[in-house]
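Just one chain is shown here, as structure tokens, and it is the form predicted alone.
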Amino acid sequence: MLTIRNLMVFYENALALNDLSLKVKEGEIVGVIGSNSAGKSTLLNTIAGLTLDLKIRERRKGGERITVMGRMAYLGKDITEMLATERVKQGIVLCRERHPIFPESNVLENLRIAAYLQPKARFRKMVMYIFELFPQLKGLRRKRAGFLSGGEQQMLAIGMALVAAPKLLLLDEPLLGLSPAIQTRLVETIEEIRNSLGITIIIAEQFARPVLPMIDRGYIIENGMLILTGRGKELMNNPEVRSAYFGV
């Protein structure tokens, strides 16, 4: 579904991604694991087209602060120069880190805003699915999103991504700042989304322990470089991964 070859991203003189290549097959859950500042968010932003959009805005101001090199192909089509808005229409949807919701709007209004490109019939169907997936949101549908807990905001953020009709769903640090119980619930939900909707998922996380058991394949990155890849269970049993991410 997605092939990335020799991707490099520079912010001025800082190298954010260094010659990174990866593949994602349709129907997979693929994990991108790394510590803070490893390059995870840059990778997902680049796949979603946000890095390209930022580069274009910088160029309009007369600057060349951002450089992107390498190639990306999605469903057999080169998307390296495709704008983020077009990528969304093609089914590449990013759920950004730290619960990107509209705090002054209620839960239902947030979902409606995210579904602006979708037919009303599909929106109604997806809202019903989201409320089945996250039952607590149904009772909060008229509550302002800014008053939701961190876990509830993350559920809403994932729901907003789902109503945008993703074929490839990019989840950036969905477990960040959540309690272990909520993390476990969200991991189960991510698996349910893949199994029930057939959506391909890339999840970028620094919390490897809850993520590795559910992924089909994983990529470990540090300082923007790919250092290790393998199936989830292989990485779980790798002594270097256990030492770096499990503290054992």
Ligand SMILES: Nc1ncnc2c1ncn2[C@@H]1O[C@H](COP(=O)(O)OP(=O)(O)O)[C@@H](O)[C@H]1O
Second form
Amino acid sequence: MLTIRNLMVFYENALALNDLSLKVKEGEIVGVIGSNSAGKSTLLNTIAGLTLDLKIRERRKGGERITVMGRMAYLGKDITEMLATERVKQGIVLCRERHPIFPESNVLENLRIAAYLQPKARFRKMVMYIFELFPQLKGLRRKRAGFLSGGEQQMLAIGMALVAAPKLLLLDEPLLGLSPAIQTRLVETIEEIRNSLGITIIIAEQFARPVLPMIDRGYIIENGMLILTGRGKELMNNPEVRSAYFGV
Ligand SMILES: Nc1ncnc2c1ncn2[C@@H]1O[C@H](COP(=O)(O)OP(=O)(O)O)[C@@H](O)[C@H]1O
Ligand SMILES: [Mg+2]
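What's the form predicted in complex with this ligand like, now that we've got the form predicted alone?
Every component of the complex follows; first up is the chain already shown.
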């Protein structure tokens, strides 16, 4: 479904992704594991097209701050030069890190904003599905999003990604800052989303412990470089992975 070949991203002269190649098959949940600053967000932002948008904006201002090299293909088509909005229409939807919601708007309004490209009937169906997935959001649908707990905000952020009709859903550290109990529930829900909607998922996380059991395959990155890849179970039993990414 997604093939990335020899991706390099520079911010000024700093290399954020170094010769990274990666493949995601339809229906898979793929993990991208790496410590802080490893390049996880850069990778997801580049898949979503945000890095290209940023590069174009910087160039308009007269700078050449960002360099992107390598090729990306999605559903058999080269998308390396495709803008972010077009990628969303093609089904590549990113849920950015730290619960990117509109705090002044209520839960339903947030979902509506995120679904602006979608037909109404589809939106209504999806909202029903989201409230089944996260029953506690249903009771909060008229509440201002800024007043939700961290876990509820993350559920809303995932809901906002879902109403945009993803085929490939990119989740950037969805478990960040949540309690272990809520992390466990979210992990179950992410699997449920894949199983019931057949959406392909890439999940980036700093800590491997909660995500390794759910992923089909994982890529471990350090300083923008791929250092290890394997099936979830293989990575889980790898002593280096355990010592480096099983901390709290
Ligand atoms: N917009 C940016 N401008 C300059 N440097 C950036 C920018 N975004 C990320 N970086 C740098 O790129 C590296 C990778 O960052 P990032 O992709 O955010 O890592 P992660 O998400 O794994 O924490 C870091 O060294 C970070 O400081
Ligand atoms: Mg990040």
